[in-house]
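Single chain ahead, by itself, as structure tokens, in the form predicted on its own.
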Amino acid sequence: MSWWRPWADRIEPDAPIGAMTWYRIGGRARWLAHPRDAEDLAALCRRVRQEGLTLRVLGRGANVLVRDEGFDGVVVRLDAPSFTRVTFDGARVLAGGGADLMRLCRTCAERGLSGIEGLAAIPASIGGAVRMNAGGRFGQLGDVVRCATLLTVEGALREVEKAGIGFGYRTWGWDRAMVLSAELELAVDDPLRVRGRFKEYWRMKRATQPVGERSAGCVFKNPPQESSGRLIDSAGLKGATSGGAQVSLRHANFIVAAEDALAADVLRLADHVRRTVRDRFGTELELEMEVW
């Protein structure tokens, strides 16, 4: 019997995960799983580990590039109601790992809950946003996370306080663990003011980033005391192309994809950018987007 038969009603073999990312390019996954709840997911993780398979979680697919060859492993989507539920208790918000960050930012703004309006226009699930400590110059999600419920790749549940999560710049301290939920501690404010800030941050991002185009967000992390976008722009790389991929003319730290682009085009262009910046400025850029 195939290992996945106990989950046959919620596992898709040969699933087109590349099309589920914001790039909408790349190959397929050998299996795509939709667990019902934390217990179901934990059992799946244990079985996947026994089989020696690789497991990844796909949230909103905003910072992921799937190689054209696809992903030979198990991809999990936390899209069941038990993973997307959001509840409010005063200024505290409990959000499932599969909840949509942009929708939550908007809802909190409407309720007059301040602390995450600066994350407007960041397309992510709560789980992905915690793992990457998503944010920018208007704040990071880790600033307001009080605690999180995690599931390790071994299938063990962990309740972790903020200090133990290990937030850093676009990183955290739990490697491949999955975020089942996160509790946020926000501040009560005038809904008009919070909505105003949310709309202003959204407007600013749309004016400076290729929000409506196919991309994985920022391709590279910012080096210490520097901006990857400024370095790439200074190297004369805005508009540079490789096949169907192009360094965005609006923001140099974005690589956008045309309809006929391949994942290989994006990777070649990213490597060209990295090598050019290193040769020109002596700075080694580190990928922010995940490559599967």
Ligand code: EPU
Contents of the next structure:
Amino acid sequence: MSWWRPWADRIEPDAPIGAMTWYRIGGRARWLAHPRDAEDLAALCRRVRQEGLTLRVLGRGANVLVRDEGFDGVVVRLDAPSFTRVTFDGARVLAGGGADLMRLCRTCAERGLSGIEGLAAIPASIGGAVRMNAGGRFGQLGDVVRCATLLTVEGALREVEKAGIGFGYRTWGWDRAMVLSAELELAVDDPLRVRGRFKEYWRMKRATQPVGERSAGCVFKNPPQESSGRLIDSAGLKGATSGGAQVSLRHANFIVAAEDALAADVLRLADHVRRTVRDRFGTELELEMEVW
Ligand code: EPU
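Form predicted together with this ligand, following the form predicted on its own:
Now the complete complex, all chains and molecules, led by this one.
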């Protein structure tokens, strides 16, 4: 009997997860699971561990590149209502790990809640955004997180206060743990002003990044006191191609993909960029996007 029989109605075998990422390229996952709630997910984690399989959570797929040969493991989507719920209590917001960050930013702006409008243009699930401490010039999510409920890969529940989450630059201290929910502490402000800032950030993003093209956002983390985009640009790599992948002409730290691109094209180009920047400036760029 297959290990996943108890989840047969909510596990898809051989699921096209590459097509669910922003790149819309890459292969399939051996299994794609849609757990019902935290308990169901915990049981799944324990079972997956017993089987010695690898487990990943796919949020909005905006920071992930799936290899062409696919992912040999279990991919989880937190798309059941118990994971996407958002509740408001004054300036406090409790958001499920599967809730959509962009939509939440918009709702908060409409309600006159300030603190995450700077993240309005970042495609992410709340869970992915907590895990990556998503952010940019206008702040990072960790700044407004009060606490979070996590599920470790062993299937254990943990309530963690901000200090224990260990936020860093595009990282946190919990490795592959899953975010079931996060509580945000926002500030009450005038809805018009919050919305105004929100729109301004979108305008700036559109002016400087290849919005609407297939990409995984910034490919590399910024080195300390440096900008990967500037380094890659200075190395003359803007517009460089490999198969269907191209270093964006708009922002050099993005690799955009044509419809017929392969994940291997993106990976080859990323490697070329990394080596060129290392040879040219002696700086070792570290991937920000995840490769599955
Ligand atoms: N620059 C260039 N050429 C380029 C791109 C940038 O010379 O092709 C220069 C810019 O002119 C600027 C400097 O590099 O002087 C920094 O560029 P930018 O302001 O665009 O910021 P960034 O450091 O490249 C970071 C985040 C972005 C975020 C922006 C804006 C990282 C790795 N990147 O980019 O986040 O949108 O700031 O807040 O932290 C992402 O995480 O996926 C992402 C896109």
